[in-house]
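Next up: just one chain, as structure tokens, the form predicted alone.
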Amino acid sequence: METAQAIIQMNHIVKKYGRQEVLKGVTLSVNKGDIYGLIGKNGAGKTTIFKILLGLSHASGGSLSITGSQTTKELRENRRKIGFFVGNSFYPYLTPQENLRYYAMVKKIPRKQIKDEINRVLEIVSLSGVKKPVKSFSLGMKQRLGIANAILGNPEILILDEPTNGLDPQGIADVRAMIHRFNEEFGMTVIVSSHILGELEHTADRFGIVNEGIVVREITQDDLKNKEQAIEIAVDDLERAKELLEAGGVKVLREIEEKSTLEDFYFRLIGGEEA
């Protein structure tokens, strides 16, 4: 069995703003090829983690490695392998093509490739041919444009901070499908945060649960599926069957014990109950 390769490794990352300690020793590992879901309530530290990964904020302590970086110089260079969506920041009077042309130049995409690259990413997010200025966009269109900007240049790592925030069910499903495409077709490692735990459960394969400035647990889809080991049997007299099984020392679950949901796991853990 091949050993998972950590593409991002944070070890005991601390972040302080004056006397306020926002991150209190975050340790997490994102493996190459993961769709990694970052979970936590507002103020838990998710956005600060993203800012440190992107170099928009500097850690007060701890260590960070991206794609094997060993030095500060390597870390700075390897951050160029990250595409990110952390809110929308576009010029409202420009078209999507004009906005993306600006960001393509910032990302130092070769000039002769810019037009084709813009067309490629706009097609992926279903904004091809849209010529109106961004100020007239719906929220869903702005989210799509933000994702298009994030994937300019086909980055190795993609960070999406609340990409489904405010979207309707169809918009949420579309974003989920795009994330799976980025991962499966383009080989991107994706880190995504969301308040919609049920949706994130259907999107990610590994999860980091952040609470009060630390990652309290990292889990996988298998951890959710293996919450209870159970055998399902069909009987004519349910109550009589329960009596006989319990008399024999067999644990009887609710009629069928389904797998633990991500939401169940999260609230048991954050609520202090054993998960």
Given for the second form:
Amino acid sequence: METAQAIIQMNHIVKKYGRQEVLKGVTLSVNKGDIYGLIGKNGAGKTTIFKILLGLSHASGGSLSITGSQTTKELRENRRKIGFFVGNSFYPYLTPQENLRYYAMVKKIPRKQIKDEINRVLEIVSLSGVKKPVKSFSLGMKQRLGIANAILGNPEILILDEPTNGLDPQGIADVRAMIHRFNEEFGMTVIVSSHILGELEHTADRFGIVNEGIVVREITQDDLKNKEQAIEIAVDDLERAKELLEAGGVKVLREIEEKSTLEDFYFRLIGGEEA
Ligand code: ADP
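For comparison with the form predicted alone, produce the structure of the form predicted together with adenosine-5'-diphosphate.
Then the entire complex follows, led off by the chain already shown.
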């Protein structure tokens, strides 16, 4: 089973905000060396999954293991192996170097190594020598600085929450190339989310499809290659759905009953076409 080599294992994770259950029993496994793509429309629960992984939010139920942790103490220690990008909030009046110096101290990177480490990560994201305050940065530059911050200290596991959000095609391609480099050259296990399947189609090796607080399916790159031939959907109005699908050039082969949504299908289709 995959569990043996899983670097992250989430089992039946539930998260409630008041009465609202935003995660309804998420089970997923990420293996060492994976580039794992977490796909789902906005509001599906991707960020909540990340927050729970990072310990920024507490699960209401279920279990989580990171690099084989068995206890809460080990879980807390092993979380230090994770670098993350969950938004790009920096001190606007500070330069990239000053911002990263702050985060390097938070991460307890030894003082003597901080300068070299900051230079290393800024070089990787092509921001070397940029001395202006972050408030004058373009969105693309902010995203890159966010990624530099995430890889500060060369973490074993890297979490990137929608790192391509709002980027132009060149920016998206740059992020994709960086992810491959982190994985291949630095040996990082990468978990990256997007609401557009097509953006991750050529980046990730495995995917978790999140919908309404559940990982409805985990698939591999190989499964994805056959996706047009094997999509299962469940709808309220079957006749109307068939009409719409057939009008869009999709052949309906057989009717089944399973919990998934037409919207899911829609996003897969749109994402696939954009790639
Ligand atoms: P995604 O990252 O896939 O867009 P999120 O994990 O951000 O989705 O959100 C999942 C659901 O949880 C959404 O319905 C969102 O409104 C809700 N949610 C997220 N954070 C909170 C919070 N702090 N309080 C209440 N509801 C929240």
